[in-house]
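One chain comes next, on its own, written out as structure tokens in the form predicted alone.
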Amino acid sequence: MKRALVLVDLQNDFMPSGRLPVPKGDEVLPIAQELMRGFELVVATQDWHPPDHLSFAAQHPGKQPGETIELEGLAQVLWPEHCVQGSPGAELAGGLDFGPVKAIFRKGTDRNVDSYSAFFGNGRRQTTGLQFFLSGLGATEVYVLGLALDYCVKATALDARALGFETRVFRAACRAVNACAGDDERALEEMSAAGIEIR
């Protein structure tokens, strides 16, 4: 099992009807389903926030989603409440067969620290265990797809590369938030500069 496919945050709250919709996020689902057929090892991530997570704008009176604050010494974009533990929005997206997924790694569980990467909390404050899981199964190549390209996909791919995995991103199976126009292209450039292959 040298090749691993990582499905990043394919959850209801990131779909068009969710609390934090990624534009056209639902378009990646059939592509992801097709790509899964080509991998023996498939894992998924799940944003899994406590209800009072400090990345939620609602936890900071007077602040609005999209504003940036400092949280635990790190820059933090504030988001609408989303992917709250046990909520329908946190569930993996309906309409996708997750049968081939060998394991699900939950992130963002610490109230005080957000977690974009599938491997670590922001600032590498915690580990999800994904690195050890993949290495233990002999994976040396990581392929990434999902939501959102300019946040969690990018962070996951950059960490995979930094950890020594050959890393590739399926561009067609990603969608971006694009809070600022061009964030998707800047993310792709940053990943390419780090030695990540964009397919």
Given for the second form:
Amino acid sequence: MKRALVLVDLQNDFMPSGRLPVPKGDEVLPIAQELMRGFELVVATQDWHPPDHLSFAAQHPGKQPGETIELEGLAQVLWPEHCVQGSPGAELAGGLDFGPVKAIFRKGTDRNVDSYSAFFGNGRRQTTGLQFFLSGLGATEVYVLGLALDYCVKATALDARALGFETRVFRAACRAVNACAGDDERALEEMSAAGIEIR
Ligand code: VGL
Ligand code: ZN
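Could you drop in the structure for the form predicted together with pyrazine-2-carboxylic acid (VGL)? We only have the form predicted alone so far.
Next comes the full complex, and the chain you just saw is listed first.
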């Protein structure tokens, strides 16, 4: 089995009615469903934060979502509370059949560490095990889609490439937060420059 598809953070809180809405995030669901049909190996990630996660602005009195702080020596953007462990917003998005998904990798589970990448916590201080799952099943090519293009999709694709997987991103099946206009284009350029194919 050479090809694996990674569905990144297709969760209710990233849908337009969620707590950290990614504009038009719901549009990727039918595209993801169709693309899943072409893969024998499909895995998903789930952003899965404790209620007091330190990426939440509410944990830092006086700070607003969108501000940046330092967390364990790393720059950390602050977010509204989202994808709290066990909450409906953290569930995989309604309306998509996740039946073909062989495994779900949860990330952002430690209070002090955010995790944009499906492979590692920020700063690469912990692994999710996804690298070993994929390589253990013989995957050498990783295809990525999901939310958000300028955060978790980008981080996941860059790590996949850095780990030696041939890496492709399905552009039409991603949407960006675009906190700053053009973040989507900059993310695509950064991925291309790293040797990731955008298709
Ligand atoms: C994400 C911000 C915070 C993402 C997750 O899925 O891109 N972004 N947590
Ligand atoms: Zn998060």
